[in-house]
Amino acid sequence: MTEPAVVLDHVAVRFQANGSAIHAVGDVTISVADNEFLALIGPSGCGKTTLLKLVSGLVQPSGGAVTVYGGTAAQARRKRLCGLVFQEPALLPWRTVEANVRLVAEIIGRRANVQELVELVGLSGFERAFPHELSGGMQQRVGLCRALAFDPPILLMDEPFAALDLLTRETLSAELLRIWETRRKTVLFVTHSIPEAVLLADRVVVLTQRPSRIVDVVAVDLPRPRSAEVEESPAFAALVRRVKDLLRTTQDRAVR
């Protein structure tokens, strides 16, 4: 068997905020295969982003262990094994598209094939445009480009399409699938959209309210490559209902 890309082994996260103890992550164990597309879904504030930060080495676990390609998350961070894509692309307004794409590669001292990346995400012709000249969807494409610029084997994506309108969101979801199928990276994808999670992922991890624990892991056995037609199938609808029912169960428990 090949080595997993990421292993979270009974991880827990506790921290202090405004004088109060916060238990963000309760007890989470999951193994992510190399090149797997894993979606994380759960109630707001349940610790989904914290799990991404654990893998990236930005947060240390209070208990348990995080392994990235056999090493620690801190080692993975030093080796630049993870690329981060956030809800807001946070582009530098005084830099053009191509300059923003080069940014991370410049910081870590690597070369980036900017033209290839710009073409990959469908931004050809906008290389010299500034962020204020781009739509929200185009800015998010630049953010994805920047994360890919140093060719990390893992992409950590924190609700990257949440702020976009429905049509733009659907377009970028299709683009992300195309890029993932081309580049074959390991993706951990946080979302609040159940259809988005089912469309994109190999597995959907459903989390409880904070402190987060795994309710269930839903295998998405839909054929790839996936297109808009897949969303109209009975199998897709059944998976969406299953994830929705699991989320409702977590909310019902929280109310009780």
The other form holds:
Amino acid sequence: MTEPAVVLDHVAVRFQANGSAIHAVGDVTISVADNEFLALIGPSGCGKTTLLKLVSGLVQPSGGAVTVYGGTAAQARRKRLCGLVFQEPALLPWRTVEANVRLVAEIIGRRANVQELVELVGLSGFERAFPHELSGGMQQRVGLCRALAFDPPILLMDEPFAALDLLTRETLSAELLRIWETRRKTVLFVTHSIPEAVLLADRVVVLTQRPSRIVDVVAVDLPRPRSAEVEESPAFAALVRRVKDLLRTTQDRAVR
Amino acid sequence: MKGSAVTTAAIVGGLILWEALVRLLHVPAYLLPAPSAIALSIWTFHHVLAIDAWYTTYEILLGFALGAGIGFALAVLVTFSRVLDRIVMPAAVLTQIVPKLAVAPLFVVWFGTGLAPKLAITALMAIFPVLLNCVAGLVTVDRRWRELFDSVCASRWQLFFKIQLPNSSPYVFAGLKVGMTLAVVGAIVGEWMGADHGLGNEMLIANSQLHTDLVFASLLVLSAIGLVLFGIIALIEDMTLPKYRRVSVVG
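Now the other one: the form predicted together with its partner chain, given that the block above is the form predicted on its own.
What follows is the entire complex, opening with the chain shown before.
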């Protein structure tokens, strides 16, 4: 069996923010396989983003251990193993599409095949455009390209499609599926959308309210390669219902 | 009628009204000269005014360059060092609270009556807005940009050159514009403290002789210089900075 890409072992995170102690992550243990697509879902503000930051080494665990490809998160950071995709793409307004895609690769001194990436996400012809000239969906594609450009083995995606309208969102998740099928990566994908999680992921991790714990992990055994049509199948509907039920238990717990 | 035509018409109308009132009410020339008298004065003294304008422009530009340079350098230092931030920023605010025009006489004591005290006052006037705006521009770094850079262990210099510096350019221009208008004030005040040349000096002499038309003429030339220098910065901004990146002025 190959080594897992990411292992969170009884990880807890507490930090101070504005003078009050925040217990963001309670006790999370999960192992993410190499090239696995893992979706993280849970109530808002449940520390999902913090989990991604643990993997990228931007946050240190207060307890437990984070292992990324056999090393620490800090080592992974030094080896530049993680590509970040944000909810708002946060492109540099003074850089063209091309230059934005190149940004991270440029920092670490790696050559990026910008042309190929731009084609991959369907932005050909917009290489010289500036971010403000693009729609939200197109900007997010540039954000994705920027993360792919230095070819990291892990993609950390923090609600990347949440700010987009439904139609754009569906188009982009279909594209992400296609891209992930062609260039396999380990993906940690935070989302609020249950269908999106089920459509994309190999497993869906359902988290509780802060301090977050894992309620359950739902294995999505739908055949790959998948497309949007899979959403019509009864198996898909059953999985969505199962995740929804699990999420509901977290809500009940929060009320109590 | 277009907006610019309205403005022109208002200015011309105002001048005509001014001229008419001065003539009809027989306002003495030492109180308020008519526009025609001011125009005549500019024509009569254009040699003197040209030499004065040259000196004053020289002081403004040199003092402004000095002030803007120091302001920007301090801003960079402040963004790189927390310790310096705690020293420079309060010091800057303190010098701002002290009315600079009131310390001008001290500069004469310290630097004499040559070019130095004029440059000192002019630079001092320009430093603060440039410093304040540059700091604002340099520290305004999107949280996600920082995370992106941290996630791949980007160096402090990379953050500075790829994010902070380009991100600050609209703020820098805003600061330079305010700094330039204040530099004009600085140069004039510097000349008032004692000078042999310059428009401020000319105004002072003309004023003492109740030569009010020449005071107005000097004022007009000075305003034109200020406008042109401001316009040059605005022009450079226009050519280098896209419209969607403009910010409003701080300070």
